[in-house]
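One chain comes next, on its own, written as structure tokens: the form predicted on its own.
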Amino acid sequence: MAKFRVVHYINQFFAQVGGEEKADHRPESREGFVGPGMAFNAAFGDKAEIVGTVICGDSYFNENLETATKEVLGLISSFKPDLVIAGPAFNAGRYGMACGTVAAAVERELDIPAITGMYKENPGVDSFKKDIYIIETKNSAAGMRDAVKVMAPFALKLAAGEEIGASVEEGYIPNGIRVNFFEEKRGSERAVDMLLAKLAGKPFTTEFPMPDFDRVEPKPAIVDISKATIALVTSGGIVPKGNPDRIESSSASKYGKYDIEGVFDLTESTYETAHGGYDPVYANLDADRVLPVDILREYEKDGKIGKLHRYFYSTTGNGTAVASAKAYAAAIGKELVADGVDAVILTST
């Protein structure tokens, strides 16, 4: 029986081009396998190969959606492959949405079956786990071995159009998909089975699994605002004009702070949004309408706060990874903690 033909999707750091510096990098195709492909490779054994690799830079495919998606197609396409893998993204945002992206396209414009990999977290799973099948990864690029053993024969078992089991029982993320079968035992009985596992401490399976809320206690209310040193922080975006921190217009992967002393309006020569989940139009004429610092520095000067924060900080919230907005928000807490700020006025879009 001859291989699989395989082509892999990665992008511009697991292709080894370069880092954020890279990130504009446009799509390209290579011969054989790059990267994480040898991985890949030595898994499939003799049932598959990795005939070609397409690698485009995060950035330029999250900021040209629609030319990106047809210039990889085209460049996939060209290798005539049987199967596609794109990732694994782990926690990477920007590449899960762009690794989301490539295998829901590939399976409804080629006809070819297509899987990808990440982490729970990550912005693309809530995207795109209705469309295609993705593996669960752990967090980083650490677990890129434990990835490979599962993502290699699930792909080999899809290629092979043989039947997918249970999300449980393969290792991708629940897509919602229900199916009806005869289990050996009734209800009753596996719910006391779950429950005597649990109180002996040992391993089960809940059939019926809860979402997981965070819990955030309310701080007490200020006693005099009049004397409060309030900090404006946003997710909308707002950067000073030509974004010089290169935040991303989606997926962030980092944040800016950006000094405003002696700034009483944002005006449209001085300030824009990096955001690309809204219309930027309003925004860009008067960014105070996402962060109102001309508000805030009436309020200063009558005496109704007791002053703006020097610092600004933003970011884009669309597509960002819970994960990274979490380490943004200890990384600028302790920032504000530490400069004596009593209140934070958080805005979005």
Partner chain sequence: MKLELGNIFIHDIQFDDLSRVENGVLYINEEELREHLLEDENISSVSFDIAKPGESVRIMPVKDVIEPRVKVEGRGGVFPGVISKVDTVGSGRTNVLKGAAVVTTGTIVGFQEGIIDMSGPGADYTPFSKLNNLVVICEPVEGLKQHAHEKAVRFAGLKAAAYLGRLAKDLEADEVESFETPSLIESFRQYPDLPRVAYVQMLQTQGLLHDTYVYGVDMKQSITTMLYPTELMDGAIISGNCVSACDKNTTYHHLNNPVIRDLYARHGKELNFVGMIITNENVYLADKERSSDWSAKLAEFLGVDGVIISQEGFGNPDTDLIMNCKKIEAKGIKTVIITDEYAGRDGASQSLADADISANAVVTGGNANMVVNLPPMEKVIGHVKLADTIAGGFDGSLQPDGSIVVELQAITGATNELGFNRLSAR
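Based on the form predicted on its own presented above, generate the structure block for the form predicted in complex with the partner chain.
Since only the chain itself is given, any partners or molecules it might have are not part of what comes next.
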């Protein structure tokens, strides 16, 4: 197999052009490897080769972000690489931003795999960890050898299109994508280890950092409910009997929209639940228990509400990813607003 063609992006300092006084160095390219590229090239063995190095001063890059990115990309693509490595930048902030920008642009615009390496507190991490793989390094260039040991094989894996494992296996900074893998110890033993560390005040790493929650502020109350159009939306999986849209019993990939014009009561023979996460017996006997059409029809008749919206929307909340639920809610919300619905009764289970 032919060797992968690799282009290496580094700053003026690692290219030995100069220090801070040369930070305005404009983009240039050189054949083969320069500076730390030697270590990468050696680590690649016969699998890949650094065919060119692109160098840019950190100040020039960050102060002329758009043009510098364009110039650097042009120089990179002229080498026709299969893979691009930027840095590693360790804890150098402007270098980190440059490496992140270059690697992300290479993936986005040239469609070539690209990685970089940074210390976890480098500001480039937060800006780019979701766009590209950033291998975690030490905070100074003294960590170059260790960085190369992780970055080089990982880059080869990426270039070869192999499956990428979990962050903890591969050494990249967690990017928000959860990846399954087999640990060495079973979960209960890891829990005991973690508890003993926590009790002893020793460092430990949680396997799942708590997410930031998206809290939704409720709207102010409806002033005159007797004039309001009310819609029913449920994550309780109520569907017409037979589940015509085949909404999944768990991890729903869709929601359904159902016409209830002229429906005054949901009965055992007409509606059921598709939801697999709760005892379905009572919902199947009388789906009004989850989606209260019967009561709202009474209220409609008595003038307690304006009217019940003609359609209800339903999905199963069971095991459904928050991102999916959010997307369904946005789509449903848009239609409800367009249809002039004033309020929604959202029922869960």
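What you are looking at is a predicted structure, and each value in this text was computed from that prediction instead of being measured. The term rigid core refers to the most C-alpha atoms you can superpose between the two forms while keeping them within 1.5 Å. Residue numbers count along the first chain shown, from 1.
Comparing the forms between the two forms on their rigid core, the Cα displacement of Phe312 reaches 2 Å or more. Superposition on the rigid core between the two forms places the CA atom of Phe90 less than 2 Å from its counterpart.
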